[in-house]
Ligand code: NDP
Amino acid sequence: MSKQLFAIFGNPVSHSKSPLMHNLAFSGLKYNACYGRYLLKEGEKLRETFFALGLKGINITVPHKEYAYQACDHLDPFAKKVGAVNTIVKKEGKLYGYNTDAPGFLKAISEFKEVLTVLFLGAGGTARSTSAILRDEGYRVTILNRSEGRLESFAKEGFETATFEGFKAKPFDLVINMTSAGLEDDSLPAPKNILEIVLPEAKACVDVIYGKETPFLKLAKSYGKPTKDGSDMLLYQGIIAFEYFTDHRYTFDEIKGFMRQAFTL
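With the form predicted on its own in mind, please provide coordinates for the chain only.
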């Protein structure tokens, strides 16, 4: 059997740990495949790029998760519900779309106990999928975003939403940065005057960015808050994606044993 090719599409993508994670698992499990990265500048070209590169499957990171949704021929029920795809697998010439962000995120925050109210900073594709699964699990989620446009779909689905200008601060158990703010610069995901109100009241703070202490996490730590970056979320969603890539040939724990090495190398 010829080697199967997988990749991650995003912009930026050079920082991604996904190739290391997946290649460690492919090697450790002796699965004939390799995984690379592709800087995709135009999300509308995702589908044609996938086929041009001869890929078997991809992961998709910011800012292309909604384009990935549109590129698929078939959608997993949860991906269809939330309108965001971060994992695509080719089967018999058709593209099948899944969302592994949300279940990975849910597992990652499960260590925080007695959390009921959650504030999302940002309203992109990751926020769309995770807000749905958190609500299904009983959390109360509010979405705060710079502009009104991206909030419309959340409001239609019954979520409490607010823009920076119209936000009326109140306590939240968990505050989560769902944006790329702080990934390549020193920006914060929301105005500092808002964060200085909500962070002191929070039980914990999470950033979906991994591999660095972002300005958001630094600010949270200055208030003595427990913090978590996106490493566990990345690991868990990667394991679930790997299960799809390999048609569920391996168990979660078998894959985890190899993938977690990417965070210690």
Second form
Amino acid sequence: MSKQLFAIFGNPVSHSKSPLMHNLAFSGLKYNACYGRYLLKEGEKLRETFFALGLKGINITVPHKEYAYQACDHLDPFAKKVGAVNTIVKKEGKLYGYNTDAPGFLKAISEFKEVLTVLFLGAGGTARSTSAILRDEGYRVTILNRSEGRLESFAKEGFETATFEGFKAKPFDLVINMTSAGLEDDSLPAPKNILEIVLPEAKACVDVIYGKETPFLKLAKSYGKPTKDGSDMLLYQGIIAFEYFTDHRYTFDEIKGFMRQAFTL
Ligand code: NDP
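For the form predicted together with this ligand instead of the form predicted on its own, what are the coordinates?
All chains and molecules follow, beginning with the one already shown.
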């Protein structure tokens, strides 16, 4: 087999851990491939760039997941349902699109048992795909967002939704920060008076941001709650993408054994 080329497309893309994760797994499993990064400025050019670079597959990060959806010839049913693609594989000249963020997230939270009700703080693209998979799995998801606009489509799909002003606090088993609050600043994803009601009642709290302890996770810990950041979500979405890249030749745990090293190097 000649060497296969993979990449992550995004803007920005320099911070991405995906090249390290995938290259560790390719070399560990002795799979003849390498994985780079590509700063894609114009999402409309995703498809032509993919072919021009001679790639076998890509991951797509912010802000191009919807362009990636449009660029595919075939869509996995879940990716089609949520309208966002973060993994593309070329097979016989056609592009096949998948969403691995949501199953990665689902696996990451599966360690928290006896969870039925979930409060999402945030209503962006990540909340869209992960809320859909949680609902398919039987969780009851409520979406709380600082502004009204993004809530409309969630409400249309039957989710319970609220803005901070209209929120009537009640207990939730799991509270999850789905926003970018705390990523590059010290802000909380919701007003403190709301968090001071919901966090003490939660069984656990999760943040999708990884690699740092956000103010949200700090506050959750101050109530003695089990917490988890977004590292496992990132790792698991990468493993599931790798399964597609390599046509399911390796088991999840075989890939994990190598890919997880990206978080300790
Ligand atoms: P989007 O830009 O699509 O959505 C952002 C959401 O955050 C909106 O609901 C927005 O509210 C809200 N928000 C932003 N800043 C604040 C703030 N200061 N206070 C309250 N709400 C705020 O983002 P994504 O869904 O693409 O990404 C969300 C997070 O998920 C990011 O931090 C990203 O890094 C992380 N992520 C992690 C992954 C992982 O593997 N661990 C994978 C993918 C994403 P409004 O509608 O009012 O603007």
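Numbering follows the first chain given and starts at 1. Since this is a predicted model, take the numbers as computed values, not measurements.
| message | Considering only the rigid-body turn between these two forms, which single choice in 57, 176, 60, 234 is at the hinge? | response | It is 234 that lies at the hinge between these two forms.
| By what angle, rounded to whole degrees, does the smaller rigid part rotate against the larger between these two forms? | 16 degrees is the angle the smaller part turns through.
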